[in-house]
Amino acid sequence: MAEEPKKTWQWVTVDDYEKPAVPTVIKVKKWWQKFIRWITPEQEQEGEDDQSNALELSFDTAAEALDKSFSDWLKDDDDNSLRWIIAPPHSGVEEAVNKWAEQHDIRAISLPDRESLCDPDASPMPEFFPNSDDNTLWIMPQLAHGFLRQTNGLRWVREFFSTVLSGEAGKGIIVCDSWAWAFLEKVWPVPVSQLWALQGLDQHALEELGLARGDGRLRALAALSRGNAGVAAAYSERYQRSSEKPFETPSVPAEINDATAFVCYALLVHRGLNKTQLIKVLPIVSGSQLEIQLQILHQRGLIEREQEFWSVTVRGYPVVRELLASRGFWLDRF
């Protein structure tokens, strides 16, 4: 009997998380070039009328699925436990969780001012609600923004872990970027329970979302995106309309060096930084070298700047992840 396809939006514990078989980006390109020989002309012509822009996903259904998964826990007034939700970059996890939190009017814990995180005179104490003992649910929208990878920049997040894991903060939900979580697990090596994630999307799920057609195209898209909905959507338009071409991913600079990798890693671990913050977390990279790396990576389409904050682009993410893997960096598990 054939295995039943997984649901498109499914919330699972991190231990149950699965991702599609993932060759390297280069292997995907080569594999795709071999596969296109099998596609009929009719299939190719069929894609010409597809959308002209990358598909914008709605995460309403993902929020509904989260509501079902957390329903019993949410209604149990005697359950004062925590739920941790890990969000890979561009995956849409934050969008889904925020929609769900708004529907239930869940209050958000204020994030610290990153500019003051390294100030020894600033208070490192997280500010929870004064009446947290009434079992009112709270949410931490993005723990990745609560630290800087620098000695003084970790004080706030250490206090946060101490407070919430002791039960002092009451019942809450913590959302954290997957790269930040991989780092923070080393900073605070105390195992936590109820670690959740949005299940990786396989080729069947991608087909339901309408991101591509044809078994081979779907498998290639699932491999390139590692089951990440946002990455898959970012490549969907070019993928559908030009199936005779391999994936056109941004290219790694020919002049890559340690500074290039350090900048990419810092941006992923912190889920974006401005230049001042980058200088704080990368003291081994000179100011001029940092500026050079930012401009090179930007020109290649691997990073982008929005309101002075630099971050890895959605199209560039698979390439940057592959780059860091090749240089032995500590990766997230997604």
Given for the second form:
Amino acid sequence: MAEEPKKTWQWVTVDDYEKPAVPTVIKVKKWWQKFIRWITPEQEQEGEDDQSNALELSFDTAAEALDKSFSDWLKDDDDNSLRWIIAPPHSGVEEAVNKWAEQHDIRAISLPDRESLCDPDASPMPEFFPNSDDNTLWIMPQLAHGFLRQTNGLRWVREFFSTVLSGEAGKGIIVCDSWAWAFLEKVWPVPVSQLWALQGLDQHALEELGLARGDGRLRALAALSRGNAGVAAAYSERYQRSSEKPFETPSVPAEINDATAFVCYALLVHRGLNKTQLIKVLPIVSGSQLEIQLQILHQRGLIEREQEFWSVTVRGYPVVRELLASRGFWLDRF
Amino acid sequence: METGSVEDVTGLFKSLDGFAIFEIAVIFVFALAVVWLTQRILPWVASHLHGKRRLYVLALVPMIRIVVLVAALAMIIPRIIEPTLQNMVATLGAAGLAIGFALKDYVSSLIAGVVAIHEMPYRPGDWIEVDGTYGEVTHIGMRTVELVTNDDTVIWVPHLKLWDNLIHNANNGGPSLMCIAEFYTQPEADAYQIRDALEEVALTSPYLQLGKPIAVTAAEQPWGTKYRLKAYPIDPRQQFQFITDMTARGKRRLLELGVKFAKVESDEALKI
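The structure above corresponds to the form predicted on its own; please give the structure of the form predicted together with the partner chain next.
Full assembly next; the chain just shown is listed first.
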């Protein structure tokens, strides 16, 4: 049965989300590449990503599409329900929603100070707007920044769930990273309705965006990016459309251990952490070992540092996701 | 009469010419080569995998070996013995006599090895305890099962143990292996507060398999209260590190809450 082409920017509930299909030939190629990497001696990899040809995406259209999807809910003053928006890393969902929120002058809830989240003497509480009875709409810009996976680090987010799900906080929109959401579903296992996401981009949608040309190339790009617009853009070759060479992804270090995977997972779940926070989140990994892992992953182009925050790179994301999947980690749905 | 018996025995066997010996040698060498290769390649492939896929690949090793050896025997025997009913009864009778007297334990282990492959009380990658020894099954041989303990000691256990010993299998062919971290507190401590704190400790461990449940049980003892924090690591090989992580952070958290730990005078008291 032929698949129905997807629109480029389409907001759907998470249940309707579809990942682009991965053709068998791409799966076989992937296995073959893995096998070659095993048997051939490790080659030095250039740490820097060549993103000079990557297409920069504009999320204005996504913001407009969101406006259409939420317009009825927005206008209905009697509807006090919540909207949850799940954002896979680098997908541009957060940017689109924040742009839309700015256009509508929606007030953002301030995020807690992560440094004090784990302090046993402090009891950080979410600060909602007073007089929420007047049905003022609010937005939580990134719930992933509201917790640290440490013994005392979940109090704020628990309080947040308790307040918003009881209806005390009124009408609001919560944006949450997909990895953080997968973890938070275990922290507060109450199913929520109105869980939204941007539909995964298939080859037709990618072509519409001008990310690549040629059916095989587009399918491969859709499969590699798993329908994630940001990842697809990072691997796009606008000026090499006829190129048939495989996508050059960063490679995983040959000698990896639990600590390597823990660092990657922690960075994804928290949507970036600084070194102090990483030490708090991974006390089982010694400080020197943590430093070593950060340097190895950085050299491979899998993670990057912006100011003091470490996060998984856009080109490294498919590789890191696959690494975590192969080691049995709890994954996001996207 | 005597001459007739000798003729009867020699009549069991075919006359082996040079070509037949060559054929048998080729079958034998080929079977050994396949077994040797699978015993090296599959564990190597498995070492690059994790979770279920690793266990499935490891479980193929003894399976393939038994299939190859049975096939090789089925091809070799008709080249040596005329496969009539009379010949087979005579051969099996003689073999049974030899086994009964001289090789009872050895053959019992071999048969138990075949039963182990069929019933699968342990598979490569499983964590089992036999006769008080706990370790990971790294290889299932024809006669023995090879365990590696947490102290990196290799132990060979004859399959014979399967007949009359209890085999404790902690993960039973899957990636889920329950780990238990124990805490001993004075009886005055608030049990529900401790339960909540310990559940949080497990939930925030990087080793935790998030899809599995976490549980805390408490039991009153003469010297205080014993808490058991139960959770599953992502990979069974992480069990000792997982318990270490839960113990270290659990102790820190309980100290933050002002919980006083019980002091137990002797090891015997802990066994209660």
